[in-house]
Amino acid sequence: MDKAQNIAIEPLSKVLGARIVGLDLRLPVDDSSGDVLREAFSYYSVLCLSDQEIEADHQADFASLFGKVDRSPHRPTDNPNERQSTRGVMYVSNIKRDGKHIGVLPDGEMHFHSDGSHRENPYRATSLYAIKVPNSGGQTMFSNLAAAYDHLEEETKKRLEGLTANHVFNYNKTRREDIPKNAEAYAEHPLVRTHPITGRKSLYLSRLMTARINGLEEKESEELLLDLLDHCESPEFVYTHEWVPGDLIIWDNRSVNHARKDFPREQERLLRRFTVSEPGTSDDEV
């Protein structure tokens, strides 16, 4: 029997996401199963595989099904519980050793964003694996930007045609209030993008990283951005994931924003992250 026929796909919510059942990622994924995963990824935008007991190399192999796994400029952290990978592993954690965090983005709420939007060639996807999670809080919220675009008024859709916006690197901050609105380093992207696989249009902007809309006065730009961001973050377009250790999630940065809810700082949180780029793009970008 073809292994792909053993895969079950269960929707995570009405707005986006699917749970994939029937794969043990400690084992190689065959070609048919890979095709099923890529098709589900394009359609659902967020995939979750639960109860996975995997190391960094297993996660990198899984992520490579969806594009080129990035070599991160950040050095892997000294995590005693994990076998180190040389393929760009990064940890998101508030755990400290010798007074220093072993990972990045340790604490607090984090506004909605799309990973790598500050790059000329943004990340295609991000994979996150839960090793340790707090008893409360720390959920990841995903916003369906294609559905948000579909529900815009036609007049607004016409207004957005041809507009671009500047995206800045803001990962060392977690709130829009701290965003550098006139940063010298930025990437310019269309406000509306078309998904290369599904052909669906989606908004491409985020509260954390989109600084301004080009061609508009600053006040008009910010007012339009805030209106669009509030629209994208409406509950009808958002799925909130409650992490359980062993959860592996991969999401499509081309059509989804994500955010983090706050959690008690005294509770440890440790997740392992790989990003996926379009084949043929450079590893030199931050």
Ligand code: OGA
Contents of the next structure:
Amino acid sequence: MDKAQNIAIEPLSKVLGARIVGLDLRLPVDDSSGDVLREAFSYYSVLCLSDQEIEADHQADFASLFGKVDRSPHRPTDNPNERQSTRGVMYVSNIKRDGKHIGVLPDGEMHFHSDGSHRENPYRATSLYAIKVPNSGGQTMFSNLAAAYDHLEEETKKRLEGLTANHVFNYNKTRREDIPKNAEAYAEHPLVRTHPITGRKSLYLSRLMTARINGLEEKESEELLLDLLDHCESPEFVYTHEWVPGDLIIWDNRSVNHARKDFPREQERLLRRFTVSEPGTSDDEV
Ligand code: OGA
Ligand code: MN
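Same protein, the form predicted together with ligand OGA this time rather than the form predicted on its own?
Below is the entire complex, every chain and molecule, led by the chain shown above.
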């Protein structure tokens, strides 16, 4: 029997996201299940598989269904709880060992962003697996940038045609106020992009990473940016994920932004992370 027939797809919200039920990722995913996952991923932008008991290698295998798993060797790889040899793994965590954080993005709120938009080749997807989560807070929010585009006034859509913006990022900063407006390291991307699979147009900008719209005066750029950012973050476009240990999520950085809610510093949070790039791109871009 075709295994893909056992997979159920349950929408997580009205605006984006689906829960995939019926797969144990300790086992290989057959081709037809892979097709179902890829189609659901393009359509829903965020997939969640719960109750997974997986090692880093299983997560990397899962991520590889969606593109090229990044295997950059210079990332933090040390988690004391795990047999660890998987290149490219990162941990998002506030846990410290010998006074040093074992992962990145340790504490607090993070403004909405799209991973890698500061690179010429942004990450196609990001996958997080929840190992330890706080009792309260620390949710990850996702906003549907295609729906946000669809709901713009026609006049605004016209105004955005052909415009580009500069994106910057610093892994130690999590708020827009801390981002340098004229950073030396940045990438320029169109403000409106078309998804290669769905053909849907979406906005491409974020509170954390988009510094400046090119060709506009600074004040005009900032006003337009803030209007668009508020629009993208309005509740009708946002799904908020309450993590449960064992949840594996993968999201499409081409069609959603994500953000993190604050959480108590004294509570431990640990998620395992892999990014996925466009096939053919280099692993070395920082
Ligand atoms: C990330 C990220 C948010 C979170 O890993 O890219 O933004 O909820 N994480 O930790
Ligand atoms: Mn991120």
